[in-house]
Structures are given as structure tokens and as C-alpha cells.
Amino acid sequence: MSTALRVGWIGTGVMGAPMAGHLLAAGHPVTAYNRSKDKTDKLVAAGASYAPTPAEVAKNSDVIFTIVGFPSDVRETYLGKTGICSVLQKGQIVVDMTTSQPSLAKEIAAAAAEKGAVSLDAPVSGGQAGAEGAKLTIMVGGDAGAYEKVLPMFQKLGKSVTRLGEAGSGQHCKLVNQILIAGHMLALAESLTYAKNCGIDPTTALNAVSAGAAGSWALSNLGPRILKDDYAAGFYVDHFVKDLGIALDEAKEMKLSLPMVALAEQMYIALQAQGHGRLGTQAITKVYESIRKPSC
């Protein structure tokens, strides 16, 4: 009989499905749920069980992971009528890996504690490729003992796992990450827009500057895709707009001014308005193309 912790997995999209698959392959019994049931089919075919509600997932799990779309989805998944917290039992652990609001992470932690359970907030960075390759960066907030218990599972999902502190601190760290990405993406889009219009070969220029102080992950990994007009999503524009909005809301609460984040949010909202919300974040170059003054 297996002694591996039973895993519940809620949210089997482009990132959640491969992440759950890694834990299933590691020997954990997995019970999965997704609002679109067909997105659990591959996991079920590989040996997972399907449950019709988040509550049913929780009833059959020791540790319940969630990675859904927006804070409203997180709230419904945990605190809704058929949500996880409606059936939580003493000793269970819930782990929200969605990028969401620090205040909501604290609310979920309090609701779990009322049932004798423990909550961790553990958002990730690395996108679809990181999820598929088990190379995610995982930022964790919550109880230290629960973290140590779940750490071996985190290590099946990512290459870097860090606990930042109590509930909500993982979400705050993810917002630090998203603020940095916002600056990188605008710089990448502007630099490649310039390179494509100044008369030099943009691919050669990209290779030249990648070797110097301007080099970055975004330049090396997303730059070539932009030059090939490859805008397939590793991370959706819609989700990035959500993240930037959360960062600005948190900054407002702390009376902080983050003008670069505000500009990035407006640029990405413009990209959404062009109908590109389901493209990858590298599609921001399309906004720059649309505002370029035509040659006379």
C-alpha cells in the first residue's frame, strides 16, 4: 500500500496539468478538478482520479494544490459553497500556486486555521516551459512546518524554492518578480522596435548585445521569438495585466509610487484592447508597431 501523501490538484491548464503530472509520476495518488473537465483527461488517462468539485478533491487529499486564473477564481475555489474550506479537516494542507492577492492569501490561511488545517501561498515563475520542465521558481509564504512537509513536492516542480515568511509573503515576492518582468518587457519591446527600424540587422544586433551588460533571460529567450513573430503564450497577457493590477493595488495601500508598473499596465491593457489577451507577454511589441509613425 502506498504511503505517499495523497495530492489534490485544482486547475489543470497549461501550467497546472504538467505540474500535477510531475507529482503523479513521483508516485503520489492525484485527484484532479478543472472547470473544463476535458482538461483533466490526460491526467486521468495517466492514472489520476477525477472529482466533480473542489470540495470532493479536498475530501480525498492530504495536500491540495490550486493554480487557477484570477483572485475571484481563488476565492470561489477556497471559500465558495463547494469550495475547499467547506470540508477541510485537521492536518490537511492547502497550497495556492496562483498569483493572487496577499490579503486573500491571509484570508484563506485564517479560514484553513479555523478547521485545524494549514495554508501556504506559493506562486511560481517560469511559465509553461518551466512547468513542463519542472524548472519553476517557487515563492512560498505560510507556516514553516507545513512548508517543510510540502518541500519534497515543491522540489518535483521547480529548481528554486524559497520560503519568504508568513501567509501572504509568497504573493508579495511574486509581485516583486512581476514588477521586474514588466520593466524587462518594455525595454525588450522598445529595443527591438528600434533595431528593426534603424537599418541594422535586428538578429545580429540581438546576438551582439546579449553577450554584454544588456543581456537578460527575456532578451535571450523572448527576443528571438519576437523577431520570428512567434507570440504563442508561455504566460498570457490577460494574466499579466491581472498581476500588474494587483501590484499597483498593493503599492497604493503602502503609499508607494510605481510609475513604470503603471505604464506597463496601460501598455498591456492596450494590447488586450487590440484583441491579444491570449497571446504571450512578448506580444507587447505589437503595441509599439501600432503607434509607430508611418514614413512619409
Second form
There are 2 protein chains.
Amino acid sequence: MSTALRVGWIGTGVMGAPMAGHLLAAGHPVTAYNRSKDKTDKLVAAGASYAPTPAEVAKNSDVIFTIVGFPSDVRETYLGKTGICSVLQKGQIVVDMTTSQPSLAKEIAAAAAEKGAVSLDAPVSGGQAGAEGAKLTIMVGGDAGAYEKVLPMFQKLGKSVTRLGEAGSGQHCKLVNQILIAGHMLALAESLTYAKNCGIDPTTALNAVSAGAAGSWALSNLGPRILKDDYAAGFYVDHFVKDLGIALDEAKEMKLSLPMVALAEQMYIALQAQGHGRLGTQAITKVYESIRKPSC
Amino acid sequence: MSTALRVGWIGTGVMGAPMAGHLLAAGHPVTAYNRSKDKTDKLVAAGASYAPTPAEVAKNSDVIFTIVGFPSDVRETYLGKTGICSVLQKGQIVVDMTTSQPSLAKEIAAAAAEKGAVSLDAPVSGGQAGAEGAKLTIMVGGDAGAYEKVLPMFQKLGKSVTRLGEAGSGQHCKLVNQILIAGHMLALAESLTYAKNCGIDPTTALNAVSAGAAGSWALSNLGPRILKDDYAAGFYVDHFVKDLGIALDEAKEMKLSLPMVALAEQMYIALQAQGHGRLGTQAITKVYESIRKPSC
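I would like to compare: after the form predicted alone, may I see the structure of the form predicted in complex with a further copy of the same chain?
Below, the chain from earlier opens the complete complex, with every other chain and molecule after it.
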């Protein structure tokens, strides 16, 4: 039972805020921190406490969750001067839900262990809608005992929770997820570019193929949005570029050649170069529109 | 009603034989031809007639279906010396179900029109299992009146039948389908290569991600086969290379840049180079296995 466990929550952006809200609603006392303090206002209005640093959050919590932006933010949050690890004590559990580097997850696990605490890496997929609807997919690496203690809380946040193994395994699984999405996005963008230009109705074509062997979540969910020129972010281009970079770094370390991921990274960097880093990943079609015959 | 329409069927391979069988079972008289005659034996045993040339098939049929290998085979079947068009007459309908060139579909439509006949292009997706189970996706281009006449027969072969527009439109839609599959196969191969080498259990990882935003038909259906080293063909590598080549030729003609498709073609050519042209498309993982650190 997780009835009385005190929750710390660091990172209350579009993902973190609704996730922390679910744990608050489930009866956990929540202490929150965010670099932009105003993003904790709604949680505080709903009954959470605010703390001015990650360390202050950690002092008041049994389990500390983090979901921030980039690996550098994760590092600062855990290992910085006012970071979590500076005050961590025996028996506490930290859970990083940011998509970050497997090697950093191991480093944090070691730093936590030095204090007698335990760390889990638990990145998620499902985007803002999944966070709000508590329908995330959660991929967990780290100590099995800590996983069992946190599992009831994960189940308040997602519909699919899997432990993959020791520290870093959750991050590896998330990278598997992102590699799949990279290929699906290029497939979606290139097929739609073709469909829009070959003289058939793209919506009719997508409907014709989506139930068969060419079907994917991306096609069914993002295809119709692209055809309505709806590029609002379910997941930011800037964050996807970060994830692809991590995947390629890890693969290089393992001496794995992943040419499609490398191509996807280049296409998404091009999209950033066009000023679209804060659009959703489906905006990749904009790059294709800029490299075809202008009269089309 | 299609009750008494006499069917001609040219091409009785792994796809064509069960498809012709469905029309025979539905009560249509069937006259069949195949370059390797023995592949018509089972159909003839079930009540079909054999004819020694495409032209002889056409002479005895109201609607002539073709599903052969490559565009060169389609050209020979229709426009060769003993081809269908040499004897085609007013009122007859021809239906090419081979995945082939949109431009060739238009050429055949023009040749048929010269004789007062009508042509449809109607490539399919769903592979051998879809052909046997009458669950194909059928994408049709060509004359709307002819489409209405043939529709009851298409419905004996597939569960999803869509007319996309004039001659060549069915082929264009099939290429949209193949572009999607190209990206999905690279995504599957690169994600599995990563999963197999990063220290997590690949099956657990695929199960963790397949119900979410990384889900696809390819992942759910071909992922488990790859993990069992099952590379038997549902769809031949050799035929996929043909399809990708057609897609790239058409895109070049339209001045569309499709870098992912170009990469997929190269990876599949590498797979052919390794001697695996008659394996299924999921064998693409073999190329990735050959470009990673041998000790893995």
C-alpha cells in the first residue's frame, strides 16, 4: 500500500503537472518544484506544497519523481548544488521519468546508493494526452524492491507499466520506442507527400491502407492531423531531436549502425532550422514540402 | 449481379491461385494461364479450364484478371505477341492486380480503350495470408462503370475495396502503402537491433511499447517472427525491391525527394546481395546483423 507515502514532484510542465495531480488526487501529500515557479500554481491551489529547490523537495518526501527537459536538466536536478542527491537519505526512492541517457540513469543510481537510497529510471510514452488521461506507457529500470513499492503510484499514471531490468533499462526501452516512432514519422511524411502529389485524394488513400499491413498508430492518429494542417504539439520536435541524439550516441557506443535514425535526426534538425522546434513531431511534413517542386 | 460472368485468370502463384479459387468457388467459370503450367493444376482439378496463352484466356472470358511478377511481365501479358490486348473486344474488362507502374496502367488502359474494352488497375495488400483468407485490401484505379461491374468479384477477394480515381490511381495508392511499409520495416529492424544489443529482453520491450504510440501492424505481426528467426516469406524481398524502385521512379518524375524510401531500397538491395531475395521482408534485420560488432 502506498497510502501515506509523501510524494515529491520536480518538473510540472505539460506532462508533469497532470501526473503529479493524479497522485495528489489519489491521496498522496505532494511537494512540488519547477524552475518556473508559476507552473506549480495549479497544483498548489489543489493542495500541494511548493518547495524552492529540488533538495527542499527531497527533504519532505518518501518518493521523489522528476520529469524535466534535457539530460543536463536531469543532471542539475539530481547532482547539482541544491540537487536531490545532496540531501538524500536511507530508504528514500527517486524516480526519473524524463527521457534521458541510460548512462546518466546509472550514474544517478550509484549516487543514490551511496546515500542508502534507491533510484529508478521510468520514462514514459503517450504524450500530454496520455499524462492527462493517466494512460501512459511506463518503462522502468532499477531495483526490483523499489519498483514494487512505487508500482501502485505508476498505476495511477499509466495503463501499461513494465520493468525491464536494472538501472538504465527503462531508458533503453524508451529509446527502442523512439526508434520505432522515428521510422513511423518518416513513413508517414513520405507517404503523405507522395499521396498529396500523385493526383489521388490523400484522405481516401490513407483510409484505404490504414487497416492493413501499412497500419500504425502514427498513421491513424497523426495522419488526419497532418491533412488538416494541425501541427500543435502532442510531443515537441525539440524533445524528439534530443531523444534521437541519445539513441544515436548509445548505438555508437554499442557499435550499432542505425542509418534510418540518423536520417530522421537530420530531417528533424532541418525542421528545427525552419523554426519549428516547438511544433509537434507530425510537422516533419513541412521539411518535405520545402524540398519538392514549388508548383505542386 | 456477376452470376454468369466468365473469369479469365493469368498468374496463379501464391497470391493468384487462392484468389482465382475464390471466384471459382463463387460460381464463376474460370479459364487460367500461368507461365509455369503446373501452378494451374490445382485450379484445373477444382474445375477451372487451362488456356495456353494470355490471348486464349481473353478469348474465353468477360473479365480477365492478371497478377504476375514484374512490370515487364505485365507488359508481356497485355501487350506481347500473344498478349491479352491482341484479341480484346468491345465490352471486355481487364483487371491488373500486380503491383506495377502507374504509367503502365495508363498505357494498358489506352490500349484496351482502342479495342472498346476497359482496364482497371487493382493492386492488393495483405500477402499470401490475405489472398487465402479473402481479406485483401484492394486499391482500384480506372473507369467507374467497370469498377461497379467488377466490385462483387473484388468483394470475394478482399475485405476493403476502394476506388481512388482514374487509371493508375490504384497503383499510386499501393505505392503509398509500400512507402509506409518501407519506413515501418526500417523502424522495426533498427529498434530490434537496438533492443537485442542494449541488455534488455527484446520481447519484453516490444510488448511494453507495442500498444502505444510506437505501435504498428509490422511491429505486432513481424516483430515476434523476427525474434523467432522466422524469415519465411509473407511478401518476397525481391518484390519489395521492385515496388520501392517504382515508387522512387514515380517520385523522381514528380520531383519529390523521398530519402527514407531511397535508404530502404539500399538496405533491401543489400539483403538481396546477401542472397536473401526470396525471404520475407522481415529478413531486413539480417543486414543490420551484418553491420554491427561481431562479438554481440
